[in-house]
Structure formats: structure tokens, C-alpha cells
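One chain follows as C-alpha cells, the form predicted on its own.
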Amino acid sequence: MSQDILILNGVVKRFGKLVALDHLDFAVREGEILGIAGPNGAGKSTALAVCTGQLAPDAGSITFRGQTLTGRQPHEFCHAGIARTFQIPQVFSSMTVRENIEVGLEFGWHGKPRGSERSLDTVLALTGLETNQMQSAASVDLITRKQIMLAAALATDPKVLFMDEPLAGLNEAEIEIFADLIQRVNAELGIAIVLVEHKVRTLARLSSRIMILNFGQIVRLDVPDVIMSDPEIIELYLGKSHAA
């Protein structure tokens, strides 16, 4: 069994009287794809924000490769080996595709010996951006913007990558292309990937395990076959449309 690389223990996050994460306990295993699903407002995006340093937990601890990251700044999470992408692609429109990825490479290098970072050409090849690397990022379509954001995140040399609804806004053909890319990144780089995604059937195809969240608590954490064959989980937490 793979080793636990990132561990959340009793994590609580409140927004006023709203408890977004309620004593959340789970671990991300080295090299796995962990899917996170659940209804709107379940705490999925809050969990990603806490795991990547955008939000500090009100209680509990976050441990990554034996190092306590609780309360540290987002750049410290990144330099430790944790990266994320967002539902709406975040790119520098005034730069070329290549320059966007160079930003990730330079930022992720901090504190590491020169030559240890993932090479720019490797990232370009893996994400399919070699041919349009000199194109302006302002002129590309949505799926390419998502590829740029993913490539820039990979250039920081993460050991765990968190992705918030990476398939949002894509058509069926593009979903297949980007899902295959996620699978390839996991297989070729060996990094753990945590996916928050509403397209549950695709999530089930990609994931080693799926965690169902609701009201900031884990309802179920199991392999996809078990999750997708449970009528109660489908009806209450995923929606009947995902049963087919």
C-alpha cells in the first residue's frame, strides 16, 4: 500500500457561524488520484484551499511528508511540494505560453539546488504545448488556458497537485482530452493528484479512491466501484443523473 504523503487531522474551518470543514480527517497517498465529490456547499473547494495554504484552518493540523504546514503561507506550501489549479484558468495574458510556464518554473525553484527542477521542455511536451509555446496566452481557447495553468503548476515540481473542477466549461471531446492528460501526468510523473469534480463518471474513471463530502464531513471514502454502486450515495450526494 502506498505511503500517506499529506495528512489532515481534525481540520476545522469556520466562516462566522458556518462550519465549512468539521473535524476533517483524511490522507492523500503517494502517487494516487483521489477524487472529491459532493453537493454544492459540501466543503470541497474549502478543503482544497486549506490543503494548499489559501485558507488557514481554525483547528487541526496539516502534515506533508512529515513536515507541519499548518498556518503557513501559500508560497510555503508551494515550495514544500504542493500545487493547485483553479476552475477558472489563471494565466498571464500578456505573456506567451512558454513564459507562463517559466513563471511556475522560477517560482518553484526557490530553495532547491539548480538543476533539480522539472525541465521546461518536459512540461511543454507532457501537456501538449510544444507547438504553440510562443503564442500569446491571450489568444488561446479555454482548454489551452487550462493546459497552460496545469503546465505552470507542474513546473513548480509538486509532489501533490490539487485541481478544482478542471473539466468545467469543456465540451465532451475536450473533457476526454483533458481527462487523458490528467491520467498521463499522474502516470508519467508519479505525483499524487486530488481532483474536485462534478463530472462524477469521469472522476470515477480517473480516481483510485473517491471521497464524498457533505457539510464539511466525510460521508464515504472508498474505491470508485463501491461509491458508484451505492444507490443512496448516488441519490443523496451525487444526483440521480450520475447513476447511468
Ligand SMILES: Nc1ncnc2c1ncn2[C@@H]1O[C@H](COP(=O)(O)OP(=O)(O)OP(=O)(O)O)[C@@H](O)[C@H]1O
The other form holds:
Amino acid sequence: MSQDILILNGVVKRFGKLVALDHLDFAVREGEILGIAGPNGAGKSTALAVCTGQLAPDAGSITFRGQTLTGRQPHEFCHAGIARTFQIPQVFSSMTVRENIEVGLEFGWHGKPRGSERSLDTVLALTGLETNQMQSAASVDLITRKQIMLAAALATDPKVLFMDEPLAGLNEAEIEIFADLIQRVNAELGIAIVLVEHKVRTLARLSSRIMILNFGQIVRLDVPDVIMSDPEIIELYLGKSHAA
Ligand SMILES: Nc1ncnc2c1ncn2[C@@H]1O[C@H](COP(=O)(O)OP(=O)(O)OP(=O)(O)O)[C@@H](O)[C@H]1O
Ligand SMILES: [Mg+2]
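Shown: the form predicted on its own; wanted: the form predicted in complex with the named molecule:
Up next: the whole complex, starting with the chain shown before.
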């Protein structure tokens, strides 16, 4: 039985009168890939922001490996072992590819014995950035910026990695490359990944479980086969154009 490592209990997030997260209860299991899908405005990015400490919930709790993180700062979430990537890749363009990842390494290092953080070279090799590590990050293409952002997140030595629409903006061939990379990060490093993605066929291929959100509530949480054969889900929440 896989263990629950990150547990959300009754999490509520409001923006004024809008209830973006409406008493969310779910758990991320050790080493799994949990997919999250749902229509625009469903609360997917808000859920990620709450799980990684960028937003504090208005009610409810977030517990990670038995430790309550509710109300803590983002760097405390990071130091506990929770990392994230963003839909728009954020890189330091005045630095090289390697220096960008070193920032993640420094950020993730927090008094642990040196060497316990994931080594730079391991991360560079896994993400395919070894050959262009000395290149300026200003001049790289979108998929490379995504690889840099992923590598910097991995350098913080997370146990859980949250990714917001990692495949957005990539072409078909690049989607294959990046989906394969996500799978290898999960399999080779044993990191649990929570993946928000509109490309539901790829999401179904990668995920062990899929959660469907709508109006800040969980509509379904099940294995991909069940989700993908549910006509109501396809019609109501995933849209008809889910070819990818
Ligand atoms: N900072 C904010 N201030 C006010 N309202 C917000 C804020 N962030 C999100 N919202 C609102 O909260 C709801 C959930 O937004 P969220 O970004 O989590 O949706 P999403 O599921 O990620 O959508 P998408 O698929 O378009 O990325 C939306 O109605 C959105 O307009
Ligand atoms: Mg979003």
C-alpha cells in the first residue's frame, strides 16, 4: 500500500466572494503521479498554489509527512520537500543554464549536510541539459526553459513536485520528449508528481490516478481508465477537443 505523504483536509480558498477551493480533501501518495484536470477556472492552479505555500488557505489544513504546514511560508514548504514548476517558465536570463539550476540547489539547501541535496550533475544529466549547461539562459527555446525550471525544482531535493501545465505551448514531438522526462523523474528519482494538464490523453498515460476538479470541488478521483471511459466526464469537464 502506498503511503499518503501530503494530505489536504477541508481546504477552502476564497477570492472575495468567489470560492476557488471548496473544502478540498485529498492526499498525494508517495511516488505516484497524480493528474489533475478540469475546465478553466476550476481551481487547479489555486490548488497547486495552496499545496506549495504561495497561497494560504482560508480554512482547512495541509500536512506533509506528519508535519502541519498550514500558514507557513513558501520556502518552508520547499525545505520540507515540496517543489513546483509554473506554466510560464521562469528563468534567470542573465545566468547560464547551469547557474539557473545552482540557484535551485542553494535554495533547497537548508542546513542539511552538504552532499545530501541532489547533485547538479545528476539533475543536468536527467533533464538532458548537460550539453548546453554553459549557454546563456536568455537564448534558449521554450522546451529548454521548461527543462531548466524542472531541473532547478529537482535540485531543491523534493519528495513531491507540482507541475502546472508543463506541456502547454509544446509541439507534438516536444510533448513526447517532456512527457518521457516527467516519467523518468518519477521512476528514477522516486519523486511523487502532481500534474495539472489540459492535454488529458497524455495525462491519462502518465498518471496513476486522475482527479477532476470543477468549481473548486473534486468531481471524480479514480484511475485513468475509469475517468477516460466516463462519458459525463468527457463531455462536461474535459471538452470534446481532448485529442492530445
Ligand atoms: N489571485 C486571484 N484573485 C482573484 N481571483 C482569482 C485569483 N486567482 C484565481 N482566481 C479565480 O479563482 C478561480 C480558480 O482559478 P484557477 O486559476 O485556480 O483555475 P484553473 O483551474 O487553474 O484554470 P485554468 O485551466 O484556466 O488555468 C477562477 O475563477 C479565477 O478567476
Ligand atoms: Mg491554471
